[in-house]
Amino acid sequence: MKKIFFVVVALLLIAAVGLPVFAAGQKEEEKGKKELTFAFVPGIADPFYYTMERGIREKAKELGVNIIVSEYPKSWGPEVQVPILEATAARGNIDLIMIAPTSVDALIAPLKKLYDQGIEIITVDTYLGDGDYSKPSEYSFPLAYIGTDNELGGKKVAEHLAKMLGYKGKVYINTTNPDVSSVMGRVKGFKEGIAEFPNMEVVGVDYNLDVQQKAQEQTLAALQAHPDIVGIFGTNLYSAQGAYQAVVQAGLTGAVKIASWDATEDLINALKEGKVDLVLAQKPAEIGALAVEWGYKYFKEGAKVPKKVIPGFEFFTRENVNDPEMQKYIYRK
């Protein structure tokens, strides 16, 4: 009798000891069978964001992830933004959130907020404080900031235009927003990269507030103030826009070189036309893409995310502007 008492002990406390070790298994097993839910939050309305959606969705198809896209917001800016981030997550089972923040620091609060609540932030486009997310900082909690390095791509257009002009004369800049990092950084890459050359002067930058309309009547009052401008680079969609109406407004179509950021289909009409000569496009959908990727890999294999992913981009010219291979580059809707 003592004897099968120990035996039952002993079967008794295995049990105990396993019971813990199973449930964790358990847990783990439901965790990795559990239907991820990905949350989009865009910038604004306009086809690079609607072509990051389609990514995103393309993506979150093959790889089995549930995406909920929030409303567009009609205007730039984090008091339109922040709500429209705000009512997303309140709809709950959010697992990560993939924005594209308006503004460096007015949306560091809010989305620590979320982060603290157990959601998971990527950003994707644009970045919080200086897209640093390696570093101990108050804006350093995002997985990843996911994007162009848009110095560089600043920087390129400088020399693309350059050229165009023969390494002389002066230009001028039409950007958007004074504290959205993309944008920031296209400023600082382009005047970098102008002042390599010492015949080339920047002579003015204007802040449209992602405006055509502003952009356009901007364009004008600087290409009036210096009519000896020769150049303009146009940092987004809107000021590329408003600043080429402008020059064909003007009737300086030809003499005036426009080289604009982001391949919309009416820039690249416009590079058609010979309204624009050069279009830089970035590369939204794969963006989206890699946002969900990282996060399935971060969520089902407990992969470590690089803190920055950085796609290229590329040039669209009148020489390949209707070459086959580039049309997967123009922003559709």
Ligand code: T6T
Contents of the next structure:
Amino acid sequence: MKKIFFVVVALLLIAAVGLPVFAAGQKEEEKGKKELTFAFVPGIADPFYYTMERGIREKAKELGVNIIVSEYPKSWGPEVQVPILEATAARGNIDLIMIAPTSVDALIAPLKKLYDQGIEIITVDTYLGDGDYSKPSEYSFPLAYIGTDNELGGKKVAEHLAKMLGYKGKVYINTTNPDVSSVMGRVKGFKEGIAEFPNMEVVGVDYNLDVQQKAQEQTLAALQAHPDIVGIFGTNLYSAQGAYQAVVQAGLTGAVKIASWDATEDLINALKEGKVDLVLAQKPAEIGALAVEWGYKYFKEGAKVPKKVIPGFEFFTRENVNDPEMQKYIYRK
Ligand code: T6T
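What would you give as the form predicted together with the named molecule, now that the form predicted on its own is on the page?
Below: every chain and molecule of the assembly, starting with the one above.
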């Protein structure tokens, strides 16, 4: 009798310890097998984000991740982007959203709401708050920021432009918005870079709200107000495209040097034609691919995602614009 009692107790003990371990193992296995679905919410319809989407799709195909791409916002800003974000999330069954927030603060609450519902967030290209997700704050919930070091890029643009101008003269900045991390960083870095040259001065900054026509009109007005401007920095593709068109319109091609951020085919052709003098190319496809890869590693392998992942950038000049190895940096779908 005693013997039977001990056998029963022993069996119960084995079951008590073994079952939860088995269940946990099953759960892990399920997690490993679960199909992942990531959504991409771009900032605006433009070749930069189309190229990012290509990088996302290529990496997702390789890793077997389902991708949902939201409607592309037709203009820049939270008023347009937030409803698109919400409609995308409402499709359900999304594990991760990769989004370029169109404002450092207006996207915090809408994204936090989705995060609280169990969706992970990676911000690509732009970030929330000051972009430091490693310290506790109301915007520290995203897994990571993956994008360019815009301040560094802005500084490098200033150095190149200054050199082209013989380190003297007045320069002007045409940019998009005052509350968008990417362009804010570029303006800051550029101003700091120019401040290192005592014979140079930034005479103005205009905000075109990411509308090329507005960028063109503002640049034209700046050239009229300051006929001694010798250099212009267009901080993104619509700013730069509008700025160089204004210089062409004013008949100042060559006399006013243009440094442009973003490598669209239009800007690369303008560089070849002498209408633009420098083009910084970001790596949007790489940014997209890295977002998918880190999301995948997080869900499938329990990887700790670095809070910041920063791919580099390249400069196109008239000297290297035809080099075969540079062609891959031109933005393409
Ligand atoms: O310059 C890119 C992007 O990095 C920025 O945040 C917004 O403008 C672009 O998409 C170019 O139009």
